[in-house]
Amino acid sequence: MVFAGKTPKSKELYDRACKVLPAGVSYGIRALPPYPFFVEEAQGIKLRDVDGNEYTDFWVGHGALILGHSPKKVMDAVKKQLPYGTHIGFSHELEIELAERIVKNVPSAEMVRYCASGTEANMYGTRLARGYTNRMKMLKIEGGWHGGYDSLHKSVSYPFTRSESAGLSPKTTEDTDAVPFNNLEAARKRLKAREYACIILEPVMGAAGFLTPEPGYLQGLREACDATDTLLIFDEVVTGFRLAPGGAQELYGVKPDLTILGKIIGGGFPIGAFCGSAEIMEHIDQRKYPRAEDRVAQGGTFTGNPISMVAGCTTLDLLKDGRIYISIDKLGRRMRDGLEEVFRRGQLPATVTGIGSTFAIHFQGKIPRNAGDTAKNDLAATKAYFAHMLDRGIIYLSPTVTHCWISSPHTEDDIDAYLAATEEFIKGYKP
């Protein structure tokens, strides 16, 4: 591995970081082996580290940067706002403007509430579901990632019966059950057996490798929820404004009761949001529900901060004519088709999943249907592939799960370089 030889300054920073940051990072998945490189500048889809090395970024801010790093029009809008306040703490027009854009595009959205992250949005969105239905139990999908909220931090990693973290009180997860993705019958049985406030799922499973729903699956969940008075919640933190302006619910034609948003709607700045029908969302309204025990509490210091609002408005405006989606989806198809051809010619079993501008690689011979299937991936090959791509200046996260996003600054040349590096790996890898 040539990485260590060309990153001495990053190694120095990592040694410093380990003295003040657990594992030397601010988020565990960023603790890249043998140590993380430290970014000095990010422009478009290029990262430059403190040692002057350049990387082509297929992670693009955890998928939040559909326009790439530091897009000029977003940066200009933010600079224009800066003299007028970065955090106000009172109401302002920009929070209305972003909400109007969300309501216009997302089929399930009539009203919106903001928070500072996708984790918070999932926390408040599921609290709203419980408050609205007056039921406490929730159903989720095995392998579904909904941030760090305790009640949803269950059945995330295989085997799905283990605890996901030290410090999780069993009382916070005892009312949460899980079923496999793409198993409609399992969900139906659960919904009939117990009264649930909601079933929450990513309509396309992100952390599992952009696993797509089988025909009829989402529609079947909608019907099962209607039959049992259960709210259907789509966590579209990943897919919202990524697969289409209306997210996966627009693409697949299934309307949930509540939608969780984040990433892209912040334009590169921290944000989370949850939205749904006025009937459900108004259970947050202290004017209509003045008693605390009848009302769903929600709030936060940085909710609706003007920087995230103006960056989000600018980003959604740049997406609305559809040209960016046409471009990145075309590159996504070319990448997936190209990878499948590389793997077909090679001797190492590997499959490709994804949709639109997303793609993921699974080092196994069968396309996974759910997160349980991804446990069959060849972990040694996955880690070796990550190291190989890193040495060639191509970066994504994580070393154990190969899933990537394409954003508007990516080009045909970037796809060609990725495919060439992958073919080189397939030809040279020795298990």
Ligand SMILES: Cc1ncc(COP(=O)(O)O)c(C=O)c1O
Given for the second form:
Amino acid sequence: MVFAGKTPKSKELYDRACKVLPAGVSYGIRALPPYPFFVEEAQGIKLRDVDGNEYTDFWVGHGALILGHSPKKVMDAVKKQLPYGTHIGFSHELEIELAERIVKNVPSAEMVRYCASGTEANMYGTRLARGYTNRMKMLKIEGGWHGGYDSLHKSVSYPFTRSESAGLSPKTTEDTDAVPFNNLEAARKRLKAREYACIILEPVMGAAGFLTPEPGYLQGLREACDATDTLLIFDEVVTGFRLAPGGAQELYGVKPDLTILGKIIGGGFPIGAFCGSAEIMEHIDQRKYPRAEDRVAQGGTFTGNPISMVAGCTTLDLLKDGRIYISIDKLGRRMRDGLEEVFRRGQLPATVTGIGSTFAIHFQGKIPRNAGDTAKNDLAATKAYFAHMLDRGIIYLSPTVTHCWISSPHTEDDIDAYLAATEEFIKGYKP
Ligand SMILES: Cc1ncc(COP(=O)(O)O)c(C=O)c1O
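Other form of same protein, the form predicted in complex with the ligand, not the form predicted on its own:
Every chain and every other molecule in the complex is listed next, the one we just looked at coming first.
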């Protein structure tokens, strides 16, 4: 049965939600057409909505849930912590525990500061870069999404020239420039003037469909930064502890100066973090930099909250022996290879990108190198595919970009069901 015929209670909740939540949602990208389903229970990679329908989830909490929804060991650790305090507002040992795990695994991390989201981590991380270098200009990548922080909310959507939001003061973005991903020459040219505090990028570009860096690209950026005293910042909110315990920097062997983390390190609870060498991170230390104008300010009510800390520690401990990566990466390969085969057989122009446990589908014949290329995807096919998969109980976000994550509860059967539903789409789709 199609979605609208089997979701009357969700429709009722949607009508109610629209009265109190703009567009009926808490985040614009969750406003699914024709209306969102409302989840009653999330376990593993299965979502059950208020009408009793089940969905296989390939969105897994914006990619944060590498162990799926409500993993027992994480839930048990959280339950154990609850009676001791949910939000302490003073120092506690769990803050050290999680930081020690991050420092042990992430090559560039010697010290860590937490915040409540990836957006905040990018805000504070780039502020630190500006404070440390005493330069105000920042370079980013066209199409790069680093959350909603004003100064990075520029050149996100194609054609990368218009304002990304009403209410964004041009003054907050005038020091930010952007270059295309995988174009080393463009970055080198900009950096040569030695006026940028940092270049910030996702080493594997999640926002454009998990686009991988071409050989030598990240190394070239490292060298260009070294030559111009620019800080290299990897936003590993998506890739951190997803591609490897040390993230993309471990996988590609390139060490940034600062790393931005979020999602997985919170074990399903809100978090963000930025980390780097002690020499840079100590610019936040009021003992070393007592004067406000010398110090980089950072803080937040919920920073280091014990629930995110304990859930994060438990999650990282479960990832430690590497077995989960072997298993989800294998499923990722099965999915990407399978999709390529299905599209080839069906003669529908589509390409597949991704690495490890990530995959994305681009309805066009060429493999994209950067966000400018992904903007050429066939939007009508992308939307029709989303609607088809939703009718078959397979869910990811968003309707206009096909980006998916695999988590540890996914099985080969889930991959095969996804592939079969895709094949069915290809057979029935009339452009
Ligand atoms: C690469 C990247 N950076 C930053 C963010 C922002 O994180 P948050 O949504 O926790 O603010 C996201 C969110 O998806 C992201 O993908």
